[in-house]
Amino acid sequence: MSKQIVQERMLIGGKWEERGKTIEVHDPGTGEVIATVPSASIHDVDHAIERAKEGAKISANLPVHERMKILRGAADWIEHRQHLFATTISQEGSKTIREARKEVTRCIETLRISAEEARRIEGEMIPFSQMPGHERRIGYVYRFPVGVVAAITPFNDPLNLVAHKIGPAIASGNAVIVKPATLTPLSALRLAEAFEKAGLPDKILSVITGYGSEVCDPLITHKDVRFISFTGGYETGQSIIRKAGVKKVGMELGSNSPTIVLEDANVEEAVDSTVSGAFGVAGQNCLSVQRLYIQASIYSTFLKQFVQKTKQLKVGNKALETTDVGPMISIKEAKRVEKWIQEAAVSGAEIVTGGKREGTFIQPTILTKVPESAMIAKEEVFGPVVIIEPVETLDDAIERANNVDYGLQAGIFTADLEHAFEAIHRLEVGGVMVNDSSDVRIDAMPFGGIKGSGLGREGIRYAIEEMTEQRVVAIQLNKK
């Protein structure tokens, strides 16, 4: 008896849509056709546009308590439903259940702190008075919506990272426009829902389904468009920029994340930090653990513990709750990363371990005396693969970690603090993380990067000052 295949439905504008050419949603791990979703055309952008158009004005005329009540329910509507939403992750993507889980537990995070976010969005006082002749004036700085934001999201953190665009845009009281990956947009839709449930007024949220080359465009052209948000890899951002005009955007881009492990480190920590850094979610991840340099006095030490615990992990079966690291997100990126790492051999890196792939799965995959020009080692590999190489000093070790043109966030093991502070300023990166992997997020941070890696920063109060305009009040006094 075959399964039947769920036929969702997108939502334009506060109302949900079939459309009769659809695109299928697979799970990648056994390639099992799990639902379909509508293809959206341009028309279908056109219209969610004029729609939050309106939805716009509804969203900045809300009251801030109603904000906040909006946010709260939409969490509290997913905490009641967890194991809906871990399931619907792990299944159109590449994380284990575990993982998914995880990720359940920070999308409620993040539209928490974005209810009280939108308690705290504040201007500042300007004293007029500095200038010679403006002694009666009193000023201050007000914060405005800007408008319709449109929200792109990639397919590796298909809940959490489309709360990072909603969660703000709402509590700053602009209307929003998703776009979710086509291969992960069934989670999207289950958030859309919750915000649903929760009393989001219509024609504030639209979630559309689609190829994004159908309908990316049109979106992001739109004049009536005020932000973009876009969250993917440095070429498509490169062309959302081109083609956006004169509008505001924030972008997170790609990574090629560095992690320093010196002498004086906690080796054992060092260890257990980055291969969970390195392999989590199949290396699918902006802050992936890629590079390791290690100080050479402990190299064959670090390596070996190294090796150890990544042929301990499990790679298998997403829905196994002993499964550690699940399959790429299609055939196409696993015939990929693993041609990526043949170059690498050709050209004279040494395959540690792994390296072999079968279907989407690779093997969690440890290479060394990678040289710098290898692909590999210079773009975001985006799956279960790390490079380790020894380094004499930090100097080496930080002159070769800002040798790529990406700096979204670095890791440095280290007890000496002077050594840590020197990394701090010197590398290259939006973070760095001290006595950790590259790995490392709150919800509640300010995260972006540099060179490549992007421009502007997401966190919910940075993504919401990110979302608003200054707008400057001057009062003049009657004179006396």
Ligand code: NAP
Second form
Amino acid sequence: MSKQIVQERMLIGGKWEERGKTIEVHDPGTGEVIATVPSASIHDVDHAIERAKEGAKISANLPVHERMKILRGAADWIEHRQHLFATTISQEGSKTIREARKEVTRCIETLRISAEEARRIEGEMIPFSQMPGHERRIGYVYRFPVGVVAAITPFNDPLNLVAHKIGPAIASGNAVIVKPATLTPLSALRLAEAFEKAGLPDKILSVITGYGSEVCDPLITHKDVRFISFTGGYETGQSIIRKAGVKKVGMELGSNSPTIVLEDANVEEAVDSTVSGAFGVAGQNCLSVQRLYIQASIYSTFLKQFVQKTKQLKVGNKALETTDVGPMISIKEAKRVEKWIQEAAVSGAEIVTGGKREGTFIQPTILTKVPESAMIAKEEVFGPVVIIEPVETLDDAIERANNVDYGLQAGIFTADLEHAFEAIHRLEVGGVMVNDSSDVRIDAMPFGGIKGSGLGREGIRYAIEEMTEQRVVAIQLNKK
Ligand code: NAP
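The block above covers the form predicted alone; next, return the form predicted in complex with the ligand.
Then the entire complex follows, led off by the chain already shown.
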């Protein structure tokens, strides 16, 4: 018996809407169609913006305790339906069921932190009397919501990365229009339901399903959309910035993160952490360990252990508890990664293990001797591929780590504080993880990159800063 295909609706300012034209959502592991979503038009986006303008006024006037109640309510709703949320993430995306469960837990945390941060949107006093002639002025700074936030999100964390935009937007009194990735729109729709059930007033939230290249222009260019919060690839980010004009933009883009392992490190711990950092979510993670620089004296020991551990990973059916590595998000992406591996091999790289593709599945792949000019060394591979190279010194490692156009996070394993601080100061990234791989994030930390990895920071409190404007107030007291 064939499975029932669910016809999902999108949310426009409080109304769940269908459209005649739909888009199929596939399970990338099996290719099976699991649902359809409406294919939105530009008019739908325009309509959502008009509703959001009204929603922004409602949101700004919601007392903080109401915002907190809604955010906590949405978190509780998800907590009571963890299985549904985890299966949705795993079916529509690349994550194994174990990886999907972790994302659900993090989403609940993101919403609860958002509720907490709502009460901490504070201003500060400005001592005007520092300037002669201003002795009788009292000054302070308020933070006000920007109004309408556009949130454009990627496929790889289809629930929690959407929560990282809706949570702070509601905490800070904004309306928000989400355009989730077309490959993985279902988790965002489930999240919108959670907010509806938690009592979020109509018009504050819309989730529009449709192809980004067709429907996002009004979201990007409309003068009343005051902040664009984008997470996705560099090329898309750049095209958004070019069109956006004078408005705030937050860009959470990709990377090809390095991790350095020095000879005084605990090799076993470094192997465990970097194997997981390289191959988790089949490498489709902005923090994935893509380049490993290992001090030459421990290179062969490290490589041997790394290969051994990599070969133990079970690739396959996402629904099984025993699976470690799921599929790539699409056949197109799997073929791209395969091509990059082959091109690297032609230019002199050695494939230590892996390198093979079967449908959307790519075997966890280890490369060495990769020329720095190869695409796979310069760009973000976003697949289960890691490059492992020997380096003589920390200086060499830092130089090679920095020799790319990205800078999200980096890791360094060392027992020597001097070395750790050297790396902290010289690595060109938004975060340095010591005795960890690049793949470390908690939802409350400031998160974002430098260079081609983006602009601004997420991490609830920091996203709230981006989603609010400062307004300075000066009150002149009676002149004596
Ligand atoms: P993507 O192709 O750039 O898509 C991201 C979003 O942009 C999707 O919703 C997409 O819609 C939309 N979009 C596509 N074309 C657009 C256009 N012309 N104008 C406006 N929006 C457009 O990225 P992805 O492949 O989904 O995600 C992978 C990337 O995200 C990687 O580079 C990864 O590193 C990055 N990422 C960064 C972070 C971070 O926090 N730094 C976190 C996770 C992922 P459609 O789906 O309809 O095309």
